[in-house]
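Have a look below at one chain only, the form predicted on its own, in structure tokens format.
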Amino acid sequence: MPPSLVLSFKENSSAIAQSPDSVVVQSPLVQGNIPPDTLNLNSLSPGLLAAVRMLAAEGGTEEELSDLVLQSDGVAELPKFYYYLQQFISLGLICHTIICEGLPLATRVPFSPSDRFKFRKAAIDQKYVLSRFAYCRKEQGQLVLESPLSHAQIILADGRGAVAIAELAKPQTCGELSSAIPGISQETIQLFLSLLLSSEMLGEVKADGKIQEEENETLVQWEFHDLLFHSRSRKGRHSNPMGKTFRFKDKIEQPPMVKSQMSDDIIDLYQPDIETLKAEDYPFTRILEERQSIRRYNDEPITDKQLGEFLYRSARNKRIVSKDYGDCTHRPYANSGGRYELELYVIVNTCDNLPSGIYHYRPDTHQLCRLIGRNSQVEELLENAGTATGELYMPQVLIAFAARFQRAAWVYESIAYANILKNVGSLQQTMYLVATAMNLAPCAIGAGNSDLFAAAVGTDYYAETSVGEFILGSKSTE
């Protein structure tokens, strides 16, 4: 039996009667508040409320859809059905299956109607090989087959087609690829074929060796995961709840405000007096124009009592907002929805009345926990980000920023992690405002060690790791 391509419903679309000849077409709900697309069909003739109907139970081919129109309603029908069928498509409801031996082989779900669909028929002696981009992972115990680049995932129902997408790491015919798996024959190859190279998922080898992408130089410098991040992270190429969806509300008890006290041994910093601060400060304009990124410090180090204004201008907490689903705070710096993930860990090497180590700053306290003293873990965080600014010596004070994930994830889906990202360049920048005002030497770092962070301090890297770093000195005369 020859393999066909079926034409169904996405799963959770619906198409409800209204009367004996209207049907309201409708998308799954999946964006929280967003209401679905709907498509009103009014004054349906026979064949083609029978073609719908068809779609949203069982599928069928393209040719068997149209046979029910053309043998119910004429030729005349027929022109009205495809403009239908396209606005399915064009809606991000229309699901493509191969079906092999009577048995699902792979099925193509769009994710949005930013699918724009197109069929592209492989050619048979042609070789292809699977994009650099593209993925497997398991999804409600399906392997599931995505790519950045496409608007759609391809479900990989038979262990046959989880075969083909490894050997089609490297280029391959139909024929050789029908060759390597044992029981599909080379049709059923070329439509498999077709359904990953209308999804951006494969490649036409040129006769260089080298697929499009390959010499596409925008792609070229997009890396992986920061492709995969971007398109999973922001709407169009996904169909995953987002925003605020408080998907593990009344499931996980939520991660408290303000982290609990790390230890005993507790330091009162100083307390600068901001009303005093705002009629003597620099300008704002003038602070924005000075800022910069400082990498050499002064022979005497930053101080305690520096260190202590600094924090308080940057991060301690001014007020607690109390919401149905929990309280949340505010501070200095701009956070998503009040949440203030972000704990500051800060490793002093060298700090005017404060021994180097490692240091836990409370925000509603406004105090440091000491943790350890210097260790060759210290002493390796303090290196990397040395080095990190491509300087030789050490910084004076490296402030961690270090995440509480589920403290976002609790309430944001999609984007709690983007969302802290943001979070981080927010406090930067903040931090480097208030040191311009105090002229200290302040400079962010771009990477830092998350796995040699979480090991120093003792966190879980899953529940609580760096995520950010910046640096703090006394500002050189020079």
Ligand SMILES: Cc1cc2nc3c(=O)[nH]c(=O)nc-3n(C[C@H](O)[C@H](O)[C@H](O)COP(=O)(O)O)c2cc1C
The other form holds:
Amino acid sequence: MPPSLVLSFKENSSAIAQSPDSVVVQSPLVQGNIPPDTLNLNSLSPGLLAAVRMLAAEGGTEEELSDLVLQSDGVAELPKFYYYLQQFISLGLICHTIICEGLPLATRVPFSPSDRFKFRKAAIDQKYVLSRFAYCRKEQGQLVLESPLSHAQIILADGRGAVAIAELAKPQTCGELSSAIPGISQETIQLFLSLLLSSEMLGEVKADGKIQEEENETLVQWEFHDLLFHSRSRKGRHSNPMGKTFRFKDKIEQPPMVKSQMSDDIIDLYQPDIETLKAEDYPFTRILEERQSIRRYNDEPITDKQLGEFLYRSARNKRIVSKDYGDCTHRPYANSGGRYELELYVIVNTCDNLPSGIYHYRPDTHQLCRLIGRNSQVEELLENAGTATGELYMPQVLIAFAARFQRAAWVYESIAYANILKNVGSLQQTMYLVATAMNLAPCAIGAGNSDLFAAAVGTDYYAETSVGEFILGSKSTE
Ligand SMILES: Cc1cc2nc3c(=O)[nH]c(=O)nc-3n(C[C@H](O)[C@H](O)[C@H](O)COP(=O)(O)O)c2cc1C
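Same protein, the form predicted together with the named molecule this time rather than the form predicted on its own?
Expanding to the full complex; the earlier chain stays at the top.
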């Protein structure tokens, strides 16, 4: 039996009869304040009504659907059928399923209305290879193929589809693939490759052995993980719930606003008088204009008093705000949703009156909790930060920002990690400005070792580890 391509409405979309000849077609509901797309179809002919019902039920091939219209209404209604079909496709409502020997082999499911499905037929003798952006993963008990280049996902319902994907890691023609996979015809493979080709998952291998994405200077500069993160944490290329959805409310307790005290070895930090600073500080524009990254220090190290003032001015809790879903705080830097998931760990190399080691900063009491003294992990963290600046020596003080991830993920969906990284930027800039106002030497650091940090401090990598770094020291007078 030859394979067929069956069209149907996407799962959870609806086609609700309003009267005997009118139907409202609606896209699936998504959490997160996104209204569904709706299409009102009025004065439908009996054939068109039957075609819409077929799409909403078991689905049908384009020929079966158009035949319903042709037989019931005659040829005059056919353009209307194709017009409506195009509207459904433009709203991202139509799934395409390859049926092979009566069973589904693969289904293409559009993610959103940004999908512009256009069927591209694969050529029999042409070699094709999988895009380096395509990947398989498990979703709701099914294997799915996805790519950040695509506006759709392919459900691989049959293991032969998964075998074909594995084979496509190297260039293949339809004939080569069908002879490599038992029980699948060349015609079925051609349809399968057409579906992948129509979903930006596959590339046509040119005479030089390359596919188009390898010659595109914009795409070659994207790493797989960056493009996937970008496409999934912004709207447009997926239909996942986004924003404050509180998906774990009443299921999992949220982490507390402030982390509990990590040790009994407490150091009270110096608190500056904010009112005096407001009157006597450098003017704002001077601070802004003079801010710069400084990676070399004075021989005299930074003092505990300066560190206390620096942390107070950039990262203390200013006040608590009670919201219906829990307490949030205000601090000198902006942070998405007031969740303040970033914990500061002060890793001291040299600081007057503060022995070398790792300390946790308590933003509510403005204290340091001493965690560990200088050891090989502390040295490695400091050395890594020093190397990142291109200098040969360690910073005087490294401040590691560790995220309590679940504090953000409890509230946000799709954007929790992206927001955490943005909050790192917000804190880094605040620290730069405070350090400039205090005549200290500040510098943000772009990369750190989160495994090493978690091992040094003893946190669970998945619950809390470093996501950003900042180094600080005394400013050279030269
Ligand atoms: C997110 C971020 C990461 C950075 N990473 C590093 C780094 O790893 N090493 C370094 O020496 N400077 C780093 N910097 C500092 C930049 O190199 C610096 O801001 C830039 O060159 C502009 O110079 P300025 O800060 O003196 O104006 C980083 C800055 C930011 C904002």
